[in-house]
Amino acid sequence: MRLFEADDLPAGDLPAQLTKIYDGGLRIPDGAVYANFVSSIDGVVALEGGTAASGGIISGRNEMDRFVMGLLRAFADAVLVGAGTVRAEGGKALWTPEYIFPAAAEAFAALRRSLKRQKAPRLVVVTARGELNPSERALQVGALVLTTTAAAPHLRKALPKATEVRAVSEKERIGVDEIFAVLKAEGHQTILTEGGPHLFGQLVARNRVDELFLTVSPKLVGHHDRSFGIIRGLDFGRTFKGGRLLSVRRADSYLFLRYALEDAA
């Protein structure tokens, strides 16, 4: 159920099934970088040090949350994730709209055709250390892995041929500018990032994220040294990153929030 939308939020047409489920239209501007997370009431997005499939656990595999995930993927040229997010999913996941919400597969496909997108968004995985399991289904299907010069030779030998390994940094870390240089060169303009919190924090710090979609799950998890929030590894001090609320939707006790983030490039 739609509760609020900003007056200046552009309308967007969706296929009828998607419009009905989402209770209205949605438009993601071409060239936008947007993020999607699910959080507990007390702000936890990652469990067990980031090794668990936290989104599904925290959301309780809520159907509306899974629909929103699929809808946001349907707009994207590429889905950008860190290697820890891939490992946490346990080997079977695909980062496609129809995988996460198969009931709307045909409508998602119709939306992508109307947007002149490829059949599926390109999965782009960032890993500095090269810690990826070649048996991951997403890698078997095919992905683009961005890594360091040191880690690239091992990954090229270990990963399936369907996955391309690209060395983008000679340092031990991969910079945000290096990631986006590759995305631009590949023709990927509209980018969805699904984390994890380390990668998201780096993107926000460099003002690369235009919008944040945040599902608030009606759960209390508790904070300890192996659970953490939407950003990890960065402290903005008192120079906070601001956000402007664009829309609010509700399904049962779940809230679906959309924010525009300030200072995005």
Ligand SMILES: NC(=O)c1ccc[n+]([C@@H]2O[C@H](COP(=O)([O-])OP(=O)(O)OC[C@H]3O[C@@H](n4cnc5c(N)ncnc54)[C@H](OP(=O)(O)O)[C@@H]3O)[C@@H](O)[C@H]2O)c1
Given for the second form:
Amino acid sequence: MRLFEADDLPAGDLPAQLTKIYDGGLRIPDGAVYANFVSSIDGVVALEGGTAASGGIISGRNEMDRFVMGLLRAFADAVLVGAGTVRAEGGKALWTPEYIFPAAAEAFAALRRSLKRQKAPRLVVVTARGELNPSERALQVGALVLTTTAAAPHLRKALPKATEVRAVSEKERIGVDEIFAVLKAEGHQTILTEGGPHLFGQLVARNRVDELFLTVSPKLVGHHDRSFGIIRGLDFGRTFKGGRLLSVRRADSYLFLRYALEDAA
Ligand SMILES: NC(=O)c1ccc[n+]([C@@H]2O[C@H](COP(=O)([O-])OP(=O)(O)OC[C@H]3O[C@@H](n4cnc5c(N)ncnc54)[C@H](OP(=O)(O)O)[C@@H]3O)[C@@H](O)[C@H]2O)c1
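Since the one above is the form predicted alone, can you give the form predicted together with the ligand too?
Everything in the complex follows now, all chains and molecules, and the chain you saw is the first one.
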């Protein structure tokens, strides 16, 4: 149910089934970088030190949250994630619209055709250590792995042929600008990032994220060292990054918030 939408938010046409479930249209501007997370009421998105498949646990595999994930994926040229998210959420998972919400597979495909997107968004994974399990289904199907010159040779040997391994940095970490240079060179303009919190923090610090879609799941998780929020490993001190609320939707006790992030490049 739509509760609020900013006056300047473009309406955006969706296939009828998607409009019905989303209670209105949605448009993601071409070339946007947008993020999607589900958080508990008390701000937790990652459990057990970031090793648990936390998204589904925190959302309780909520149908509307899965629909929104699928809808957001349907707009993307590429889905960008850190290796921690693949290690935690991987296994049989695919980062495609129809994997997360199969009931709207045809409508997602129709939306992608109307947007002139490839059949599926490309999964792009960043890793410095190169610890990825070759049996991950998403890597079997095919992804692009961005890594360091040190880790690339081992990864090329270990990972399935369908996945391309690209050495993009001689340093221990890949710079955010290096990640976006590759995405651009690959023709990927509209980028969804599903985090996780370590990667997302770096993207926000470089003002690379235009919008944040945040689901608030009606759960209290509690905090200690092994649970954390949407940004990890970075502290902006009192120079907070800000957001402008663009839209609020509700389904049962879940809230679906959309923010424009300030200072985005
Ligand atoms: N609730 C939600 O919506 C949601 C969404 C996403 C993830 N999560 C949860 O978040 C947890 C994982 O958190 P996380 O912060 O560890 O995830 P993450 O950001 O996906 O993964 C961190 C890892 O990504 C790689 N990485 C990140 N930045 C890099 C850079 N600049 N250069 C090279 N490699 C880089 C590194 O991999 P290597 O260690 O391989 O070098 C790093 O250890 C999991 O529990 C997952 O379920 C929750």
